[in-house]
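Taking the form predicted alone, here's one chain by itself in structure tokens.
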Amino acid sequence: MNDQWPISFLTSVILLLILVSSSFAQTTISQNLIEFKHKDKIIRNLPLAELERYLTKQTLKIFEVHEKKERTYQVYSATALFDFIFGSDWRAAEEIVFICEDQFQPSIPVTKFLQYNAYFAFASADNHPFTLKNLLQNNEEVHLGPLYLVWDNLSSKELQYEGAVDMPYQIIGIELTTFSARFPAIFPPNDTSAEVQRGFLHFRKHCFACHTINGQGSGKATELNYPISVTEYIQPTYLKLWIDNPTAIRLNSKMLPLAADIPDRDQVIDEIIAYLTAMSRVKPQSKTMHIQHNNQSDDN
């Protein structure tokens, strides 16, 4: 029996390694699975490796706003991917929502994809790891996969002015939707001023990907309106400073400042605050309120 024990033990170890390896492989595959939805219905789950069968790989050089330098990536055309998954119908749609591993959830109008050239990066093209050092967020080293949405910003000053807005990484889900149907609780009243309406558009573009309003949004960062609006407990001077330069209020804040090159930046901040102020009077009934619990962080 003693002579057989090492063989039995070795067999057990081998079986354990096989199980662990299999589990790791399944986890890796699931992490690289991209989920595609149309109006909240799943229409396809596609492993990242499968995209090569249907799309043409390209090389794209961009100004990497997260690192303030040029980078080159291996990419697939965004329009080609949307055509393959959604057919031509996506071009007449309203909005595309991107779901990321870290709960970041930007919603980008379809019109932007029709106006500018967008791509999904899946690897670096210069022997550089598929990571970046995010200078905009405390120099955090982040992994970009499975997919990273980038734009041909070297040919567009407007895209460079926008900074890192609409450049989500770690994309694991893509949904074609109607914004008003998906997020009805964040709209200001129809009778609000033009300043508030502009502020709403700015908020959608620059803030909504992280924050929630009345429980609707990504849930990556703090709820801003319910049950008490930030405009009700933060003085306007400090709220404006927070949007302008979060680390001036809270050391090592993970919140990004509003992009520095945005035209009329001070006015944009004022209009965002005007929107938040108007929304402080638009709150759902507590009994019907559905707050998203997604590990929201109070330091954002």
Contents of the next structure:
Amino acid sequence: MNDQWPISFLTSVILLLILVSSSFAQTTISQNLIEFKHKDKIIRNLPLAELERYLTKQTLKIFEVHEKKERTYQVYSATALFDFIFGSDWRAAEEIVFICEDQFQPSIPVTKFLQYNAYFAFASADNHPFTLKNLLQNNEEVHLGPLYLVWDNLSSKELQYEGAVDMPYQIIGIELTTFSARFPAIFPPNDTSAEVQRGFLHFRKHCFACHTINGQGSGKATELNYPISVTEYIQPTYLKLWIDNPTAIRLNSKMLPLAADIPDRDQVIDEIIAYLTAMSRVKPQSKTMHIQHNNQSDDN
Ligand code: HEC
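Right, the form predicted alone is done; let's see the coordinates for the form predicted together with ligand HEC.
Following is the full complex, with the preceding chain placed first.
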């Protein structure tokens, strides 16, 4: 009898440990921490549930572009959240980067938040779980929490045309930043054409949330420039087709086609390719990713 108790003692310790660690894991997940940064510095970590103490809940019906139908969400106003976290200074800032659990990392100019009404959804308000079926991405069923950025788009065709680019879900980090300081290696040389510069803006809006250029950007999809640019090994017609409709080249591609309804879509694709071509001349010098722009002197 006596030499048996250590075993049952051990078993109960192990059981206890398992119980404690699993409930710990559950609380960390259900805490749904959101990290807020201002220019690389963490300024606040807030559990989702705490937002309720500072912000007013609202109900918002939108045209859900991922599902191509109307959905209703429980939301907080984005400007109210930014005011609360960053103070009113954010209005004069340049860019807001959203970090998502699935590594999607869109960067949205502050001006868009001043022009249109954005909201952070945190739950459904239509007896539907807080998930959606993403028709744009292989009909994947995705969960949307902790936060999902939506726009009051029912009366704005412009917002609907943009598709899902500026609607990140699974947001776990929000960062106020200056684009050129955060991502210096993706800028085209200053002396490039207006077409390339426009292509750069389209690329930032439609591609950069998933891809990196010279190692900078989102880790969700592949690097497109270094060491060999996609413009160097994909024939132009196929590159164009790829951006227009990735599944026409690879079955089950996880890439979003460029939004179907944006104005001058064909020209937008050409300009993106012009940007990528210009970037094929702007590469880090070595594997250490030390960036040197071709048109700049060393002491810049
Ligand atoms: C939602 C994320 C997402 C967005 C947005 C996106 N891509 Fe992709 N892209 C991918 C993924 C994932 C792949 C990898 C292959 C696949 O799944 O099809 C890929 C592959 C590619 C490839 C092929 C690379 C190779 O070597 O085979 C090119 C070129 C490309 N993307 C360009 C673009 C451009 C240009 C844009 C903007 C118009 C863009 N992507 C927007 C996710 C994305």
